[in-house]
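Coming up is one lone chain in structure tokens, specifically the form predicted on its own.
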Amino acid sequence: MKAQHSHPYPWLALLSLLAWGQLALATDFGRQNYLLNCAGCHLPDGNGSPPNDVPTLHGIPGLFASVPEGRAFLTQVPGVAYSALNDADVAEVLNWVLLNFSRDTLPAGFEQFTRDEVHRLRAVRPAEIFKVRDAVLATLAAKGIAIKY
């Protein structure tokens, strides 16, 4: 006679598997990496700290993403350029920030950052990042987009 080995509550085993699956689907690594690597300065809500020259992430990055030099700038700020995160994780964080804090200001047809784009742009590390920012602001102003930074 063959012994049967079955779970006494098969529905409980199924429920456990479903719960783990939902947990895996709900994991948001862009958000997690933002909280671990960016929120110390930009704050968990993305509001930044104007007295410390840490800008808000609401609105401005979406406007920057509308011009090539602005996209480059977003990858070259020191906290991004020198982050220990790999290029794929940086792309994921940038996309998370843009879609969660700056969705209303993203350009029509916005294309998310890719690992390859981040790798290429992040390799350039300007010595005077504030001059780069000023140039992006001037480019946007010429297009009629004035940002009070």
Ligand code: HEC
The other form holds:
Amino acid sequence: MKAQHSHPYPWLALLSLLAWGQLALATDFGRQNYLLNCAGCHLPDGNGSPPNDVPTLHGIPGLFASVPEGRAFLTQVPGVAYSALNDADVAEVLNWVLLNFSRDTLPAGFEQFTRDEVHRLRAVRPAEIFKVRDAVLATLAAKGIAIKY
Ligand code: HEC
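Structure of the form predicted together with heme C (HEC), given the form predicted on its own:
What follows is the entire complex, opening with the chain shown before.
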């Protein structure tokens, strides 16, 4: 008599397929939210439009991620702070941007943004974001990291 039904592998295969599908979906949200909420200005490739004062997302954000003031700044730029995304989605899209566009400049031991960190930092709404950026640039310069726009 054949016992085909009781063979466990098809179920295992199905389960792992489902798990894989969820994983792929989860990692795609950062990219999708980037394309929907950020790419209109920063362009799909993250190059921005320097003549129109939209900065590139390649390189510099990774450097910002190395100091606390810079991490705060990344959550406080208007396009991020005032986006319709919730804190968890902002964390995900920032991590996606950093890991995909600024991976080369990320600090060793880079810790990804969490929902709680974004919640805490994003609640601060600096009146003049450029002054915050200047302060971050000064902190980085003091550590020997010079950034030119
Ligand atoms: C309406 C256009 C617009 C949208 C949408 C937008 N940004 Fe921006 N972004 C800008 C401009 C302009 C600047 C530079 C001025 C400033 O700091 O506000 C900037 C600055 C930044 C910076 C700082 C870069 C630097 O070198 O100072 C980061 C990081 C950033 N944006 C990420 C994002 C992310 C992530 C999203 C989507 C959630 C997003 N932006 C949506 C226009 C936009």
